[in-house]
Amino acid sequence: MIPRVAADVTRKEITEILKALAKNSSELISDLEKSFRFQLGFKKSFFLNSGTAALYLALKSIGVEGREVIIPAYTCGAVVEAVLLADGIPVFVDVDASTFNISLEDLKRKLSDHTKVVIAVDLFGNPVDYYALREILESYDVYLIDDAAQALGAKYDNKYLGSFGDFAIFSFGLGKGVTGGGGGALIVNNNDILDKVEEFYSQLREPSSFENVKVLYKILSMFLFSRKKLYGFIRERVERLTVHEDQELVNRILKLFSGDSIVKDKRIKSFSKISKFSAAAVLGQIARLDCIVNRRRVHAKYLLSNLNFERIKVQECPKLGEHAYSRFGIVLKCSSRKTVRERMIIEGIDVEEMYSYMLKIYEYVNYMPPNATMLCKNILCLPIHGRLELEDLDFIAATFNRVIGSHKS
């Protein structure tokens, strides 16, 4: 079965990850900082155990207590969680139906003197139109955070994403362009807040031995089960785990909205510096980042040339943007997403819904953004990862066209 996502880690990199057993974390993190500086151009980077932790650190350093933080309505729920953990007030802005990123028109309506931060999410690796966004924000005294969790290697106007906000964050979880079995990075571009970031970062704990071993196990499992011959044995487990994690995330968000301090404290205490095994895994992939991203772009180009567009809509990239394609999201114009997904899985292709659970959050805050709601109900993501071969792409496109073509509108 073709996996929905896969770890793009080589055997040589697995060897280097295992060598991390004999290395200390500070050495690996220092090497990772240098890699981000010299290969990507990010002068100051901090590495944590998740993208959520990185975003929380940015918000905490800014100081958003009791202030409005604007976020796109269609995004990973972890963005909402991080805002609530930092005692900010999430303000949802609808997304653009074409790019799936934050709607600049709705943003204009939601910005106010109470706004402290705008979080721009480069969804699925698709860059936000940063020049247009900056033009809007010029009239407001707000911070801009580039949530490039899914967009490491993507570019806007020939610059890597991560360069366009006061802060930027990346995630190294499974399904991201670069995976470390977990982990995240915070990029600081605003030197006025650097001291505050360093202060909070210095207070973070080191991961425990158990947490390190857990990360190593996750990396090795991802490497092994990203193969088509083995993935079928764990697909149902992956599905159950994904559903469970999504439910847990929604439950935490709803409790945080209601002011549950126990949930808040427990979650914040789970944040730490990055595992040395995650650092080793990311370090190897950063060295060949352009190769990883370009392979995904080739795959996307092939699918775009071979899919039947009569019944689907694909994500549009802004004029100056270069998509990283951590996900290949399509909107079904017809048919039941559930039925299409079930048919694809039966055929041997694991496809996934994304962020459907956000509907529960919209209901809780009594706001149903039309475009975000549409995406929650109709988006399906086809495999796009680096483990795919030409025959896999042929099979994905042909199977999807056949399934969609046989389904009544």
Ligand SMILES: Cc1ncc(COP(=O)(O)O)c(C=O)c1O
Given for the second form:
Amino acid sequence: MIPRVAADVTRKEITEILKALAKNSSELISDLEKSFRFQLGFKKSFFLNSGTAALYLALKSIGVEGREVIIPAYTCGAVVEAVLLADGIPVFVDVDASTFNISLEDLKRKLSDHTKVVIAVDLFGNPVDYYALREILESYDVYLIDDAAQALGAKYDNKYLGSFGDFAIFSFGLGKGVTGGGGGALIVNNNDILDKVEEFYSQLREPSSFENVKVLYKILSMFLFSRKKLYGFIRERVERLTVHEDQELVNRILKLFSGDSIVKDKRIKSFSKISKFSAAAVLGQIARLDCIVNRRRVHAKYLLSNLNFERIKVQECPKLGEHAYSRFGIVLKCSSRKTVRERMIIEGIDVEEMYSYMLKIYEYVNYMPPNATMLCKNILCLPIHGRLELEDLDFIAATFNRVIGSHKS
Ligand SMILES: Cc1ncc(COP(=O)(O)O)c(C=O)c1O
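What's the form predicted in complex with this ligand like, now that we've got the form predicted on its own?
The complete assembly is shown below, putting the previous chain first.
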């Protein structure tokens, strides 16, 4: 069965990750900082145990208590969670129906003197139109955070994402383009807040031995089960785990909205510096980042030229943008997503629905953003990862065209 996502980690890199057993983490983190500086051009980067922790660190350093933080409505719930953990007030802005990223029109309506931060998310690796965004933000006293959790290796105007905004974050969670079995990075471009970041970062604990072992286990199992022959054995487990994690995330967000301090403290205590195994894994993949991303771009190009566009819509990339395709999200125009998904799985291709759970959050805040709601209900992500071969892509495109051709809502 073709996995929905896969770890693009080589055998050689697995050996390096295992060698981290005998290394200390500060040495690996320092190597990672150097590779982010010299390869990607980021002068100041900090490495934590998740993208959420990185986002939280940025928001805490800015200080958003009681202030509005604008976020795109169609995104990973972790963004909402980080804002609530930092005591900010999340303000949802609808997304654009063509790029699936923050709608600049709706943003103009929601920006005000109460806004402290705008978080721009490069959804599925698709860059936000940063020059257009900056032009809008120019007349406001706000900070810009580029949430590039899904967009490591994507570019805008020939620069890697991470270079735009006062801060940027990346995630190395399972299923990301570059995976460390968990982990995240915070890039600081605004030197005025650097001291605050350094202070908060220095207070973060090291991961425990148990947490380190868990990360290693995740990397090794992801490496092993990314194979077509083995993935079928664990697909249902992956599905159950994803449903469970999404449910937990929604529960936490709803509790945080209602001011539950126990949930908040527990979550903040879970944040730490990055595990040495994640650091070793990311280090290996950064060395061949362009190669990893280019492979996914080739896969996307192939799908784009072989899918039947009468019944689907794909993300548009801004003129200066270069998509990293951590996901290949498509909107089904007239087929039932549930039926299409079930049929694809029966045919041996695992496809995902993304962020449908955000509907529960919109309900809670009593705001139904039209485009984001449509995406929550109609998006399906086809496999795009680096472990796919040409024959897999042929199979995915042919099967998908056949399935949507025969199924209407
Ligand atoms: C846009 C976005 N922001 C933040 C995060 C949080 O990253 P992590 O899962 O590493 O905490 C994610 C994770 O999927 C994400 O997609």
